[in-house]
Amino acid sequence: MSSNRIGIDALAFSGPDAYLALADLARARGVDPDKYTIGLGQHSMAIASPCEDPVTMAVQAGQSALKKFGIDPDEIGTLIVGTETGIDHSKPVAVYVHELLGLSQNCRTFETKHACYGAMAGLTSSMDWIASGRARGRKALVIASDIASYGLNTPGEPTQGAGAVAMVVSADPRLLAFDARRIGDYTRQVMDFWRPLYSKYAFADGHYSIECYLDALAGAHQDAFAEADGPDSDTELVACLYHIPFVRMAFKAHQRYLEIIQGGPIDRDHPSQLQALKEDYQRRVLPWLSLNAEIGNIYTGSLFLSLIDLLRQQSSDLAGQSISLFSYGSGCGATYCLARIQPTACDWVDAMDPSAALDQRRKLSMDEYEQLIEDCSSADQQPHLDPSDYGHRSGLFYVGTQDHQRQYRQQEKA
């Protein structure tokens, strides 16, 4: 089977019911709000309650992708969940999702973990599965689901978030087709961000992690263009999408990208060079970051949140045009690839646009936010949790443990 048309057939996002405004967090921590809203580029961050976890978000994103794009669960032959906030050292998030979505018992199912790279690893693996012929006409469901939590009064506190992005991958995609000749990979063992088994929160070397990210972008890009067959360059891309732990990181990434294709460094002290960088960033990167700015860091799904933002805004005008996607996971692993927006993508804008759900979210006060964070710290050991205690009216929720087994319940709106 030719792999030239394999790509994303459906996209959907699901996230927590509540959020915290970054300006409110800044004032509570005695920080100038501009440090978060301009310095990081973040306006708010989604905050999960103890009843919302990687399983509930993954299931609801998966349900949305299947239902809104008219895909029968029996069409799914592979399910991969990428997450770095798993709920068990052994049992994968994916098997809970498999059951709750009602997928076939002959569906291959597993979880991928490589920090924020897990979902891209799942995406490329599912593409290989289809290209090999093993899919036998079936599709793959790849879900990125994470909760970025760093604790109260920590340096990472303003870069939190939560959410899940579900992607259906097929040989005849309606949204995005990847160029199999232009997929480059990069791996190097580094200690830029990690979370030992004994620690609830991660350890990070922030400045070093940014260096590793940028080095990985250069390495993966070089690998993508290692073969002579195919396009000679990617200078005509209409959009450049990056992994977004915080919005401002995209500016740093795009500067490195331009330096790569131009063959030399950009001097930001040189007015004309800085102006050219800003203009290119504002044209090919910034317009697709509004969802990231409102939802925050969702680890494995951050890149694909930008993809949803792009397609909901410009899929009609950019049909047939090429874009780049760069995924980075600390530790580290990365992929740089090219893809083409499909002419049919504009027909599915309403199906993938999460605006209505985001408009219904509840804004948290600082007291409510801090209480949620404290409650979440002990949620895994609670025998009983009531979703209504956290303002939840309907949806799938984690409701506690029984005999050390996690329990989930679908709650219907009263």
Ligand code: CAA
Given for the second form:
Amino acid sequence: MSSNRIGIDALAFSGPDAYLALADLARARGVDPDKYTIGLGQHSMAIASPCEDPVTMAVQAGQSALKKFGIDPDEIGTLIVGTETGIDHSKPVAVYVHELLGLSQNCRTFETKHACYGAMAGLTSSMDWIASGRARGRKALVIASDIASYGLNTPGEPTQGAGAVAMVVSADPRLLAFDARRIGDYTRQVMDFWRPLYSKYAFADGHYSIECYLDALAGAHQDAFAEADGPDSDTELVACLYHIPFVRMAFKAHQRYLEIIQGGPIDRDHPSQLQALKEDYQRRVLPWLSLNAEIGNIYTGSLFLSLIDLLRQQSSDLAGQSISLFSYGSGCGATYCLARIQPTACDWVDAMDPSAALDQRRKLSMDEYEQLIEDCSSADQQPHLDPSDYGHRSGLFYVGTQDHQRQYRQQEKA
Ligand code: CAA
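Can you return the structure of this protein in the form predicted together with this ligand rather than the form predicted alone?
Once more the chain from above appears, this time first in line as the rest of the complex follows.
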């Protein structure tokens, strides 16, 4: 089997029913709204209720990927859930997801944690599983599912969000095939963002975390091109996808990428250099960031949300073309890789596009948002939660913890 054909066969997003407009948050915090909408590039952020957790979002994204792409649950031989937002010190999110998706018992199932990097770790591991021959023709399901929480009145507050992206990985992918010889990795122990066991909220050294991200991009890129005579250069990429904690981060990342490629710094005070940087960013990066701008930081899934945005918009024009993907997880771990858009990707645009669900979302007032954050802080120990109290109508919901066991319920439309 050619390891250069392995890749993503199906993709789907699922997220919370409600969102907060960043302009409303800015006004409430006494900040100029332009700082959030222009400075960070964010319009709104998805806010989870106490009944929405990494399990419910992962299951709904997984169901959508399997159903809309016509994949039988019995075809799945590995399930990996990448998450920063674990719900138990011991039991993985993945095993709940395994049961609720009705996957085969002869399925390898586990959770990966490395801040925002867990899903990329899962994706590359599942590709290795297929390349090794151990998959025996089966597919892997990799799901990124997270709730990004920094707490009220913190610098990270406007960079929150929530959601899950499910990806089916196969030897004959319909959407994206990776170039196994152009996958570069990078690891360095840094304290840029972390969440101790006793804390619901992340701690971040925000400006330092941006530096760590950019250094990791350089390190992972260098590793991807360590083999000088390997296939494909990355000068002809039609799209450059990055981990997106907030949209403007991609501008900083793309500047660093161009500096790496050009072998020298870009001087933003130099009008023609700034103009060239902006044009390249607007052509190869910004068009695929509209979902991220509406949903916010979904940690492990952020990069793949941008991939959905790319594929749903232009897959027919981009068939056969190469793109790059950069995943960064604080702490830190990173991967830079190249992949090729499959000619069949354009047939699956409707299956991937989450716009209909996003149009149904409920806009929160500041009071409702702050109440949800308060309710979520004690949700793990509530014996009974009623999804209708939070405006939910149908879907899978977390409904409380009994005898220290989390309970889930599928609710149909009344
Ligand atoms: N109009 C337009 N732009 C404005 C503005 C205004 N009125 N006011 C400020 N800005 C701009 C600033 O110039 C700045 O842009 P540049 O960086 O391009 O100069 C931008 O808005 C942000 O302003 P500040 O840097 O002053 O904002 P801040 O000090 O409040 O912190 C932050 C921003 C560091 C991103 C903070 O939100 C944070 O800590 N976020 C969490 C950490 C994070 O997201 N890190 C990203 C890298 S780590 C990672 O990627 C992993 C992960 O997912 C966490």
